[in-house]
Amino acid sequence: MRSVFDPTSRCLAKKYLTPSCLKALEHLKTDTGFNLEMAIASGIKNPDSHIGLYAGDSQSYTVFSRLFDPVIQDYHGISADQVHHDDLSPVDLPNPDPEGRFILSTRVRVARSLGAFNFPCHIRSDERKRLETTIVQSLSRLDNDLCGTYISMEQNDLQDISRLKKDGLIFEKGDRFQAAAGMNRDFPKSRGVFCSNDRKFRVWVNEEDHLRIISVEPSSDLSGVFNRLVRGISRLQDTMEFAENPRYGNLNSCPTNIGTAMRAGVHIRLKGLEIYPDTLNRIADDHDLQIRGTRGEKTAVNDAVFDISNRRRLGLSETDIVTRLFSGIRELITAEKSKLKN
């Protein structure tokens, strides 16, 4: 096998797949048959990839550790001997935008995978169906405010689908990065979304990961949103065994989504800072925050609404992530107020 990354590619998989690393890994396979060529397929096809690497199962992280480890250390800024520690205890932070002037909504999600199943870029159709059944059974046991219904995306009623899309209740087919890795196979078969009756707790089934567990509401109550997620994870963990390893904590498809596998963020309107991208980016960098577009990763910013969230998901705990997000948002709001005054 030749490493055929585009000469313009600056992705981390290319950076760390040195000739000696390629030689050591090119003939290896996990027990389920996942190989290096499959792991880097998306990075090869998309020269603008940032990472360019996906895992096909939990064993990918150990069999191909010679490539995954440096990519993970580079992205998350951790040292080679750092070990992940969870802290999913409830928090009690003040509201970062008590007047409700800037934050439109708050969302915290984690990715989770079941170790007994292949990951989405490598899963077979029948296996994906069995996985969906397992997850839906577990979701049906949720109670109180987490209780809700599962919406299968296989239904043919186009009107229903477009209404659900408008309400942001279902997810789209994966982007070209996920497509090149093989994650869009059979879409929308065996995909769906669980939504609590109050719509604040949701679970995406068989998107980029087996589960995306999401707590979201149109407010700036960061603690409330995080604490609901903590309860949801704990309840689901009673009935499902999530993939993890002692070093990296939770394991999922993309090496950016391991450890806490958590993204905590707000949709925040920053009309003043929008025209000062240097200030906005400096504050984001200082607090290790990532800026995404209004409709998700790699989308545009509409009407000055930014998606601001934690960049690192490994090397710090879940409670560290929300606490740092809180400080970053506070500083952004202070800067925004001063730009609006000028």
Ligand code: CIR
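I would like to compare: after the form predicted in complex with this ligand, may I see the structure of the form predicted on its own?
Shown next is a single chain and nothing more.
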């Protein structure tokens, strides 16, 4: 093969796929048959990709390490010898918004993949079905407040799917970047959502990764939301083996979503700070937080409601991320109160 990245592309895969790297990797395959051409397919088709690289299985990270390693180091800002360490210990942080004046909701989610299965861009239809069955069996063993129901996106009718979309419980087909990588094949077959009876614990099955494990509630109880997620992950690990790497922690399809593979954030209304973006951005940068639009990345801010979450996923532990988020949110609320007085 030969690299055919668009001349206008600035994706990291193109940056680090030098001629010598291409020569070293172009004939390699993982044990499941995933090759370099498959790994960079999305970046080639989408010149505006930022990363342009996906893994087809957990072995991709070692077989194609000559490309994955520099991409990971560049994106996550880590050194070549840095090793990731997980810490899913429960936390006991005070409520950052005890009066409920600013935070509308809190959400913590992680991505997880099973090491025994190919990742979504390389998985066959029959394998995806076996994966769904494996995950659903594990979910059926959850109890107490984690107990709930699995909703198949394949078997429900359009009216039910429309209602679930309105309630924000299910996911859409992947974007053009995921489509080019092969993740949208056979959608929505073997996809679905598990939802606890109180709707505070959810698991997306066979979206961009095998599992998106989510803890969410309309409150500012960051500790409660995180600790629920920790309990859910622990219970699922009793019956499933997640894909892991001694150096990079949890492995998933996209090299941006490894390590903790966690996004912890809040929807917060900041009417005062909205007109002081320099102050807002400075506080976020100080605590390594990312500011997004009301509905996430590349969306507008509506009614001064921001989606604020951790920027880093690799090189920090889960408890580090949550603690930094708490400190940043508390400082934002202090600044917001000050602006509202003026």
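So that the term is clear: the rigid core is the largest set of C-alpha atoms that superpose within 1.5 Å between two forms. Residue numbers count along the first chain shown, from 1. Being a predicted model, the structure only gives us computed values, none of them experimental.
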| query | finding |
| --- | --- |
| Rigid core fit then D288 CA moved by 2 Å or more between these two forms | yes |
| After fitting the core, T334 CA displacement of 2 Å or more between these two forms | yes |
| Q59: Cα shift of 2 Å or greater between these two forms (core-aligned) | no |
| Rigid core fit between these two forms: Cα deviation of T279 in angstrom | 4.4 |
